[in-house]
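Here we start with a single chain on its own, the form predicted on its own, put down as structure tokens.
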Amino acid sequence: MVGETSYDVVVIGGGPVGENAADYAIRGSDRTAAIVEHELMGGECSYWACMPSKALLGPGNALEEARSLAGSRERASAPNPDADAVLGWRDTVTGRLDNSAATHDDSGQVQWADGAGIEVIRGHGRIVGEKQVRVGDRLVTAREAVVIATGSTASVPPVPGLREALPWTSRDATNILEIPERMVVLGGGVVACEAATWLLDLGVRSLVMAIRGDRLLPRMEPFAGERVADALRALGADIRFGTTIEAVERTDATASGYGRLHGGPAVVRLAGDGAGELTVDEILVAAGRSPATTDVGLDSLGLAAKGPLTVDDHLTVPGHPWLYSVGDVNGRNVLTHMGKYQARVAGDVIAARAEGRDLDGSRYVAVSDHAAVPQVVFTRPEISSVGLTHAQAEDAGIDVRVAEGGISVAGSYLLGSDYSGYASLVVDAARDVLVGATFVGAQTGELVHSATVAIVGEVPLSRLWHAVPSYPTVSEVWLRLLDQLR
């Protein structure tokens, strides 16, 4: 053993969850904390996920709404983003050093780290005891607790022939650096429709989306998805509902970096509703993701390595009071922004337990994972949620009553004549409050943090007829809502 130290909190895992749980257990104290991070401290969302994503999308967003309105419109004649700047912006926005996907430089992050008291521990973490964490040859241990923040990985179903293919994953298509002409997509959720969207945007000349069930965003309120699905037809997409992937050949499958093409061309075959055979340049999976607990020592617990890691509100492993499960690892959600919130929670509660203070209170308790979670999908039309659909708050026994309509208000009609969208309000109407909203269109994803308001709040419908949207905005449509409901 090279070295044995210790700290009061050692979190696994250097994303923005890991970051956020370090922080707040030590914010304000003399308690230390350490990262150990195997890969680049910012995590999947920095370099692989939410930010190249959104910087892959924003230039054909800003391109269809420019031509959308007169003035613009004769300036932004290019049918597409030009493909070698979008990719320019991606590297910017993800600190990539070179032409090599896996290279990027997290020297920001290690220095945030450096300035909140945190050490960074490079190497791979596993739990060896209670409160031990070995990395490498080094023995590391918790006074206080040990946070997983490890997040989740690409999921690749057992299709013959596929893994052997060398699929694309989402880090593959985050990471692009060659565009194949002819590509199929396997998945209809948001990573799925994010990343066609893009891809077209880059010149993808043929893109087939497999869909094992009947609509786009299965989560989400049906409209929503429908609207996607007319948005990439336009685009060139050939969506292919109630399809699977059946069989993939490719003899040449090469292990060429993240985002180059991983070979020649493969043979796929569909089967189902869309069945045929394909012959294309690259396959994308977005078929779901696997929470990371399979190398984290969990087997040393007694804990099963595999799937989530299961956590009480206080984002505890129950039988395990010094242990905590925070962002996709525990299964509870897979979005950065909810995961930054538990690891807040833990946070608060790691350091109430450090200094003997009771729980007592709601920022202990992470009590918005359950039906309260906002979420916007950057697709054009650009959709935002949060809470329960129409249908989930029937399932939950909900006395229901829904407001909806399409978003024809002066400040949509501002971003373009042709301006289309739909909203949704869903109400417990026992309660009279709001218990889910659905908003699709242009800039629609500012809209949703005043339904996750609301619904937190349990702000009676009485009361937010009084919060009187701005004039000329789209969230008047608000109004237009909340008039329906009165």
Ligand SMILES: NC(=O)c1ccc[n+]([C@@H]2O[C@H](COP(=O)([O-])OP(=O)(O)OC[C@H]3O[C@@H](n4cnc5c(N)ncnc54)[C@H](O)[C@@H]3O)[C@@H](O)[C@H]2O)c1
Contents of the next structure:
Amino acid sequence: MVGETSYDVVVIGGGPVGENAADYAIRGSDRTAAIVEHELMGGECSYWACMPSKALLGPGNALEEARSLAGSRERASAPNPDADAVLGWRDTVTGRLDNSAATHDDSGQVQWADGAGIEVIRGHGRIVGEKQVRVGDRLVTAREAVVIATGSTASVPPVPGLREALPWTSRDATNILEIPERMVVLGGGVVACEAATWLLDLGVRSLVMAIRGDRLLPRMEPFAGERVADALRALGADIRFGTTIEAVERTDATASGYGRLHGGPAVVRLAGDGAGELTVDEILVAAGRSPATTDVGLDSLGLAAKGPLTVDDHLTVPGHPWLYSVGDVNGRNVLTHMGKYQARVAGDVIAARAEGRDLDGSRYVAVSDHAAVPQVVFTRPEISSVGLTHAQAEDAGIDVRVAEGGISVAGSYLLGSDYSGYASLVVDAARDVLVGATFVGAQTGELVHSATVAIVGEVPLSRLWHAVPSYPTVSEVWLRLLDQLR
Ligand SMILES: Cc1cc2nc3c(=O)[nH]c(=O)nc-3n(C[C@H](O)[C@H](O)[C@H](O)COP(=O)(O)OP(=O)(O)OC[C@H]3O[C@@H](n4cnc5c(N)ncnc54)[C@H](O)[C@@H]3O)c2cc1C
Ligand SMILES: NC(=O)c1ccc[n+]([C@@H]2O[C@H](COP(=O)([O-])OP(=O)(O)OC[C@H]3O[C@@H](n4cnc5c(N)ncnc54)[C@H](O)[C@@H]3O)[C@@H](O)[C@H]2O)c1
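In place of the form predicted on its own, output the structure of the form predicted together with the named molecule.
Following is the full complex, with the preceding chain placed first.
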């Protein structure tokens, strides 16, 4: 080994989750921390996922909202946003670089780490023993804790010819540079729905979605997926349920770089209800993600180097009290805000253990991972949800009451006379508390936090009745739904 260094805390993976774990573990103390990062500080979320996807969706969503209102409608006559300007905005948001040395500029994140007293070690981190991480020819030792925050990678199913065709994954769709004319999208989850929206906004002429199930967004209330399907069809998508990709042929697949066409046309054979043969310019695979556990040295500890690195509610790996796993890699939730929540809990646990304090109190337990996971899907219409769906609550044996209906209040009418939204609340009748909520419609993403607060706080419905929504806002839908439950 060329060099040996030690820190109190060593984090492998400098995504949003790893950054927060390091910060909370040393904040306000004289402990030291290092983050080992082999690509870009800021992780998937900043350059390849959340930030570019929302930058690509924003202009189309704003245009549609402008079109909903008399007055702005007359000034928003173009059918699509300006594609070049949208890509430019995406580049601004992600700090994309137009050179071969690096894909994006992560200096802002490195500066943040510097300011927080965290050392950034560039390179691939692998555990080689208890509290020991190897980075190239350097051995980095942790006195207190090692945190695995390596995230996840896009899964590509083993369809004949698919991997050989070098299909696009979410990294290409978010870092799109060349706009394909004809596309097929495999999957009907969040990435597929959001990406189909911005790809059609950017001018993809023909887009077929091959979905093996019978609806979009299968983990949400059925009405959410139905409304997104209607909207995508209106944008021109050909949605084929009960359909899988059976085989792909592309003779000249080329690794031309993220966001560029990876070769000439591909022939895609679809099987099932939407069977047929398509010739497309690009294939987008949006079939879920795999935890990044394959090359982190977990086998040196007798742990599986495949699948999620599971943890207890202190985010600690059972049998290894010095080892923590947070974010996508632990398989609990694939969401930035939930990973960052886990990082705050893990950081507090590491600090308490380092200072010899008991783990008394809820701040040391990631309880919300089980009961109150909020998510906003930035499609048109926007979908936001938290907690259990009606079906999930029934499956959990809860005595369920549901209130639901269209969003038709003064606040929504003022966003457009043809505003169309829908919402539902799922209630545990025995405990008189909310256990789930879903809102669909423009500007409903901001409503979900109120439902999250009600679920986490276990606020009785009789008390929630006294939380008065302001007039005229979309929040007045709360009043309509609570009225049904009185
Ligand atoms: C297209 C898309 C859009 C999304 N949009 C949203 C959204 O709007 N909201 C939301 O909440 N979530 C969204 N997500 C999910 C979100 O991106 C992830 O949940 C989040 O990035 C997880 O953060 P993380 O820090 O756990 O992992 P990552 O962001 O993946 O970071 C892990 C880091 O670890 C590094 N690394 C891995 N292995 C090693 C190693 N051995 N040595 C050194 N470094 C290593 C990687 O280079 C990376 O920087 C989206 C996902 C996708 C694909
Ligand atoms: N706005 C947000 O919060 C946001 C945005 C994008 C992604 N994400 C997160 O990123 C994660 C990944 O998103 P995703 O859409 O890739 O995954 P997903 O799990 O949401 O959806 C995967 C889709 O692929 C299909 N699929 C999986 N394997 C298949 C196979 N072998 N053949 C055919 N179809 C197959 C599934 O049926 C499903 O429709 C999700 O957990 C999501 O929550 C969040």
